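In the block that follows, a single chain appears as structure tokens, in the form predicted on its own.
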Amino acid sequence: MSEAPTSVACSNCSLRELCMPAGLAPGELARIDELVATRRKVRRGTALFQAGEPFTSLYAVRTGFFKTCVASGDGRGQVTGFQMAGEIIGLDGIVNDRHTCEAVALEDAEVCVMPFDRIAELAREVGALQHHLHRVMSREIVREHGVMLLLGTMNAEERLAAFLLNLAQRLHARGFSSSELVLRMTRQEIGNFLGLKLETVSRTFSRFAEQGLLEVRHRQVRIADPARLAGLLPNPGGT
């Protein structure tokens, strides 16, 4: 990994809007920028931070896709989420000053550094950039209740079918295709994350493909009819 001095400050960077609160002032913005001053990059492979390691930063995805993995009770990897650009990672550690999971990048990626300690006291004076955390700490409450609805409730073809259409509405949000998809996980880590065996993700992808609601190729996904798809979940629609 490598830091360099961040050549695209938060005011102008195309990502604000999915990272960084709304309708701040010029002045509010300057602070912004001064506090994420730090880029890192992250080599395919490699961790981010990892478990164990004292907190001390929450990083905003510029660039790439992560993993955050926590090792269960076997000594096993479990996946708990997969990060895109725009998004927030490192939340894990604000509970004991400790990061609880690790966080590895999928491909090539840069984050943004932003110090905890400079954020809480900024967003002590700045009513809006503390509502944003709040949000933000809130949605991952959110992903991890539906997390456990997908695992709990869901069988095999819901949990994919809701996976992807997540992912999709994730990628739309950010100006890519709402159907085009390229997956940079490997089925593994997909079935890792939804509870499946390697082969159901298998088998659960090909069928799919043979009911006309996806075109599969290699990691390149196309979802055909997405209405089908979304009709597979319980409440259609959702994700």
Second form
2 protein chains.
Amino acid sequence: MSEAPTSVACSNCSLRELCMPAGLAPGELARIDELVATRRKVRRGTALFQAGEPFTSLYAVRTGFFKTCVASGDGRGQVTGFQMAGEIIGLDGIVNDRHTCEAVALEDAEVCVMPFDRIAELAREVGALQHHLHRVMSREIVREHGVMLLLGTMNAEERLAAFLLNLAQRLHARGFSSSELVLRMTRQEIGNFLGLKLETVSRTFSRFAEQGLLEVRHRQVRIADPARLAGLLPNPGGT
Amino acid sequence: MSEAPTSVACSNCSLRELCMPAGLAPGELARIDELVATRRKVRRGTALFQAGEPFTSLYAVRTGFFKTCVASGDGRGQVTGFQMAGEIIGLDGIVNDRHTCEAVALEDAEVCVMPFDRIAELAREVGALQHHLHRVMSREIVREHGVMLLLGTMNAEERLAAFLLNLAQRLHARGFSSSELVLRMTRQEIGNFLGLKLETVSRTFSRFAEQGLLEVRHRQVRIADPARLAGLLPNPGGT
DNA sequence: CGGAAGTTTGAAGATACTCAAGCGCAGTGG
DNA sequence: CCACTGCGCTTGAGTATCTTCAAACTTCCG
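Alternative state: the form predicted in complex with another copy of the chain, after the form predicted on its own:
Starting with the chain above, the whole complex follows.
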């Protein structure tokens, strides 16, 4: 929709360490700047892309917050992930040149548009970029393994604890507090990610609050006792 | 363990369409033959690789049947997939040069060992291989989205129906019957994949048999009414 | 052939879901 | 500025589904 031909440079971007390969030669870095054709603003509640749309580009989140969802024929949907600054969206489209999930902004957002054929072309010449791309895709596969473990083996408390700790950790890596967080998504959306109904999510929040693990005021969450919250996870000596 | 320096040629392999890119120039095909360093036999019940092991290679299943599992700190485990001839195993290892899941042979099996650095090197020169690799990784991401939908939104009957139809479809693509199948995995392993207990899997099989959807004798399954079985899925106009 | 492993089935119980009602905050318009 | 409306959140009561525990049976493999 709003394709602003903003002048852009990854080389100056504060998110560079998050979404670009490390250890590039200066010349290579300059070439990677060419990757990001444009930026694109996405209004809260609107889709960056939808299922079925032709695939052209990967997107790096610059600001804002996204969810990605797959839908089954009837109304049911599964949120496959939430993406924040520095994270890559759109890898699902590569197989069939068509997106199979949709990406929706949970708040006004901006993404860097990276045409995939240009990425592929440059990856053939810049080894570090090639390796980075492989790692990004592999990381997504491993992340999804974790979600499968969550959905397949954990109860409601474990799921919510894992979700909150993961969110906190990612926010912390971006310089935010690791204990104070503002949820960008509704209880419904959390439920659609965790495989729970929104009432169950709400009840579990309340139970955590009663137990002194959290302080919850709507979307404002403080992790009061991170150690005990982490103790709920089935992953004591986690990787 | 058993690394046999078998002489190997993808160009003659009957599985070529499954695991190699299409439309290669003759010269390119010859170079891809170099990719497969060796084959490796894996005995039933033993691991092709384990979580924590250094990552070196991707593996293409030649014969046999695998499961891949992730484990949480305590005993719990989630089967992330079952792999058959022509399918690729090991993509999880790329991110951190270390495997995060284990791959176990469910029956005596053989795989083609493809050193990843050699794949990456060749992908830089052969565009079709590069694109193929991207597609393989993206396909895995999309497949996992489907599993997440299954685990997050479906009940026991829907899960088992989806599992059986998926298995039948993949076997059919390999020239086997699409209605007659022999399960290579235990009820326990099916349960660990579908997020159900083995008893629930067993009961659901029995219920399907009562309803005339299946004929089940232990691991021998005949899909008696594929249409009605497919009708159970939440995906009437599915992609 | 014998034992271990895998499968089936039943009964009781736990967890999460459904249905329902009420509350609270945010944004809108009087 | 305040009331109003809508959406999201919370909480309760009853219910469905899946799990747990247990026992018996079958198959497979050594």
